[in-house]
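Shown here is one chain on its own, the form predicted alone, set out as structure tokens.
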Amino acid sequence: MSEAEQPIDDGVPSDQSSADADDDEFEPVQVFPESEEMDLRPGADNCYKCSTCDTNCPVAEVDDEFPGPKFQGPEQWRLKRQDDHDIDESVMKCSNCMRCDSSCPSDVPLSQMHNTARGEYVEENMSKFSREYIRNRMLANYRRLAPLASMFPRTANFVMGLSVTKWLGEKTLGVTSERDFPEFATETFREWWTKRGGAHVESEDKRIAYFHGCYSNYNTPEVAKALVRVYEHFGYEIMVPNQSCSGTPMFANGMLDDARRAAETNVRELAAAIEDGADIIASCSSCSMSIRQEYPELFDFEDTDTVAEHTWDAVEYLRVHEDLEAELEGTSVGDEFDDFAYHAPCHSRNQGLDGQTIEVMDAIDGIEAHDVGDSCSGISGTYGWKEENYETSMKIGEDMFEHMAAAEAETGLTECPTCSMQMEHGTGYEIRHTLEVLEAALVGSSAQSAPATEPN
């Protein structure tokens, strides 16, 4: 058994490891090493004459008090370098959708600057005993809390569903009471994987390491199971390495020390899988985005770039390495699915993947995926779970809700867990993942009537 396939406890890292890691001071990679006098790359003067990022920012569009990504990035860095200004507190209003990166015509790494600024603001200006810090730390470290709830999932779901629990969460921590907490699965994906006996296909030539992330493990294991069955259909050996949270919610909340510890674990384990001949596959668009872009932007420990270069979105990988559309020709999903209202997550768009799901769904007989436009869903991970951001997040999502209502479909489709939450919250639709549709088309009913050697 390879190092990358060693079994792990579904719980949290050891106290000793955490304590040792806490001593490490976060040192972000220099944003623009070419420029010493100002933290801006040569030629970025164009940034001062341009406001494209601001016009593409979903928060700035609905919140007149938010100064926008241009201020949060280049202008704030310029002020700090020249006048030793503190980081402005408005940086915490950035949702980390990262749409500014893809919209910038000068390729200024805005989200990298935002992440670094948020981390500095939290470290230097936010009281560690404040309600905001405690709330944000809890939201950012979902991976620490989820194992506890998954030990008693039915009890946790009942308690978290009580109106008094939501009320207390809002009054004591500032977590909005307007949303329903996601339910925990009665069996995690990793528990299912162990019970199943691991991989059912062995191959030296076709091997992947699955980065399932937190949500597919604890809340939607059906998505992770779908990935396993789809990839085994194509003859891939699947490894499920030890892993921590991708760090996405930590970046968004300025918890960069936490993100560094998580990233260091992930890079170490995923690099070992690459050594064993695997590519890294993620079913969550934010997880793949984090490993591909944010890790190499913010961290420089060994193998970071190698892991980023070998990380793929699950559907993207099959389109590049297999003839996915040809394999889907003539397939159908029977009565299991009807047409979909599809939302491409911001983090998929930032990876250039916004059109792939529509094209893939077109190859399946009897269903159609309707693109509901390029707007942001508004929830942006933990952003829309904060009481002070809830109304803003719903205003951002209005365009998506309207397009979903206008589409000839009553089921939503997306690859982002929190976008899924927002889509369901705003429309009442059932929301599915693209991999579940691929499983139905390629594997069909055999997945639901699995042999005794494979639990459902």
Second form
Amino acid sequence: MSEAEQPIDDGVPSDQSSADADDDEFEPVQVFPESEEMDLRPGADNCYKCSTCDTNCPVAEVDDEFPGPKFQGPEQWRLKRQDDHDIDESVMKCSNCMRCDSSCPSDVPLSQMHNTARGEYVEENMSKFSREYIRNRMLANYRRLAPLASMFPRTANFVMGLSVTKWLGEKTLGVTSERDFPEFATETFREWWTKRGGAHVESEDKRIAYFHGCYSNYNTPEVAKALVRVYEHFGYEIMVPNQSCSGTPMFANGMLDDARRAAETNVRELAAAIEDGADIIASCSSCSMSIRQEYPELFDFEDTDTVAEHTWDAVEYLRVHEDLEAELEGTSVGDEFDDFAYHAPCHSRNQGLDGQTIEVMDAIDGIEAHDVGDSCSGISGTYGWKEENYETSMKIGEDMFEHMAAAEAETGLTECPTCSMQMEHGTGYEIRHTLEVLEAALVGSSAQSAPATEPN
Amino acid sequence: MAITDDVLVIGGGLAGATAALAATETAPDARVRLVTAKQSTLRHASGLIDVLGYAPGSEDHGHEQGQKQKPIVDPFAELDTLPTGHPYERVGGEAVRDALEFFDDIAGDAYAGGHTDKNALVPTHGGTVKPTARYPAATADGLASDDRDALLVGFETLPDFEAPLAAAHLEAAGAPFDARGVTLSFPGIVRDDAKVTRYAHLLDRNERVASEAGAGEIGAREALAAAVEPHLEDEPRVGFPAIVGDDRPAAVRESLADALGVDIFEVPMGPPSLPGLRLEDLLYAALENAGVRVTSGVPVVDYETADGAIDHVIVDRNGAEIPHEAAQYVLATGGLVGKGIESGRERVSEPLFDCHVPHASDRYDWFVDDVFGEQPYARFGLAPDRELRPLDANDDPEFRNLRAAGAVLGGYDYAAEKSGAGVSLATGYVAGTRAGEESE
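Given the form predicted alone above, I would also like to look at the protein as it appears in the form predicted in complex with the partner chain.
Below, the chain from earlier opens the complete complex, with every other chain and molecule after it.
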């Protein structure tokens, strides 16, 4: 047999060796060699092609050109066994909502396969000089630009809001001009934290390290401040370790090297905080998703698993470690908040947290949160910012917009920054974060809670 | 601090959802939670609610080998004849009726068939006929017992439904009407493997698609009607594969019926199935209305006992262990396919609580050579007492506050009997009701 005919099943014992074995002890056969590199192999054989993932894919439902998660993962792996096949470019149409993961009855790690395929496509098949690559790299590394903008937030907000800027953005970079750029806060969360003198509560046994992520640092520090006040209310000492972007936008754009660098910093810093007795708390559902699931799937730094296991969603942690609902029983939020139209982000859903906010809000008097259903908001981080995805993104969002309009509420509620952009964009509602409501219920609104104790 | 409820249902399929709904109906003040490791697998289901289509164990019923078994006319009349250990025998015929009534109340207009005890005969996508107790309203005009002629419409890009073949098969099976099949291209669908949700979305939203007549863009519903119209002869009803809308199926059917001047029906398809998806939506809306808390996407991986009862279970969230505590538990994790029952080379087991699963010790006795024969593995599952508490090898309840429902139970072969949905409903209803009663 020539070398070319060598079967790919190179772990299978030859006939001679199996004839030698005279006991019938079962020995599993290693059909494919263990791969040292990232490939699409893990899980491909668990796929029995039921297509459940395909019925969950919000993109395939509205975009005829997207072949769906089953193709992107398991089928792509089989195709790739033939040497002349590159990763199909359609992988760039995947929005990384990760809904396929929780739909698979056979535990195929679909989003892991998509991340791997996207990384390979960008590395091997996308020109590093193309407009698309440069645009994606910028969007994925929003955190690198944000510090600049927040140094001159008013100028940045003014310039970004100009229609000429948007027009240029679309023409030169392919960033849709339909959307308004998120505003930069005049004071970042970390600036506020330093000015305030750091933690106001010290505790040996109740300690958390806050992974605020980029958005609540640069754009919505009120969410991060709410977290601080709520956790201090429960007697937690809060640490705010150095951190990089969680990596979510980098995964979604196939920028795995950038993601690896960011993850390495985060794992190192967060592992040190765990060493100091803290658990890791995130207020953004994509940040917690990334640290809990994507890091262990894609990276193997020392402590990656430890960090993943110690990372929690901010509300989930209080539910399990405190009697949050009992604490909220009988509280109210005054005039600041009314009823909410609540959208559970896909990345919360994938952590089993989609029902949580409604359950917690139930305990607060005088307000009600209405679940607007299980549809995807459609923006999926940087996805809906791309000119070529804008229409798809809005088509996906249509269900959510309609359900928000039908709900008896004029304010939106969610835990994901980009879902909140989409909710606002599609309905014009003001969108708040669950932690802000908890803050109002437990410690009074930020305006009232500013006094003596806090040099706000 | 555990997340605490009164009743915890583990499993999000038909049995689990029914158990959770029955528990809150029985004990309106109880807090009921449903935890499901993955999204509900109802989208694998046909959406039909069968109770008993064929008698279990063909040999027992005097059939010659190879002779085709006759479908059961009145499933309720047969319930008393079932062998000991069959889930219907465990809960009793009255409970099966109650469960169906319970389902009818939840489903309202979305389902039909409740007017009679008799099985309806529903043509499926292969042209075979399935005996079933309840069927979606979308299928009502497609019954094989209806003697009106039918045109079946298939699509080039949906190879799972070969309309001419299905029509020929129906006629060969002796359907009392003329059936004809045509294959068309679906307006607005380009790719060969577009998802069923894409077809449904086009019709739900009546998206603009290129008109075949070349007259610009028209709504997908009008375009579809226009494509079918030239093929229609005198048939008063037209059957489509089950892709006729997801969120608004009634409105889509009405548009097509108005445009064509005929009745429209759906032929149930294999997975992933829109009638299954719609059933899932219907049940989860009912759960939300009933105030049942649903936690999905996370598996229950472990448990702790106290005094012979389950104290709490552990839910795994990406490595973090979240304790969930309740007074009563219902196990509805499915059978061999749903992974509620597992088999290795040595033994067959229930992976969560390791409840006893009766089976032969020699694995060569788990199957018979005749593929369509009576396969022992098809009946693998938990053996419960009459209130559905799983029994250990000594016939004692494994835990006093654990009940089981649906395909995790053994003693029946749902595929051969066509009893999957009925058993899930009946056992879910009984397990949920008892859990509700005892939670108070």
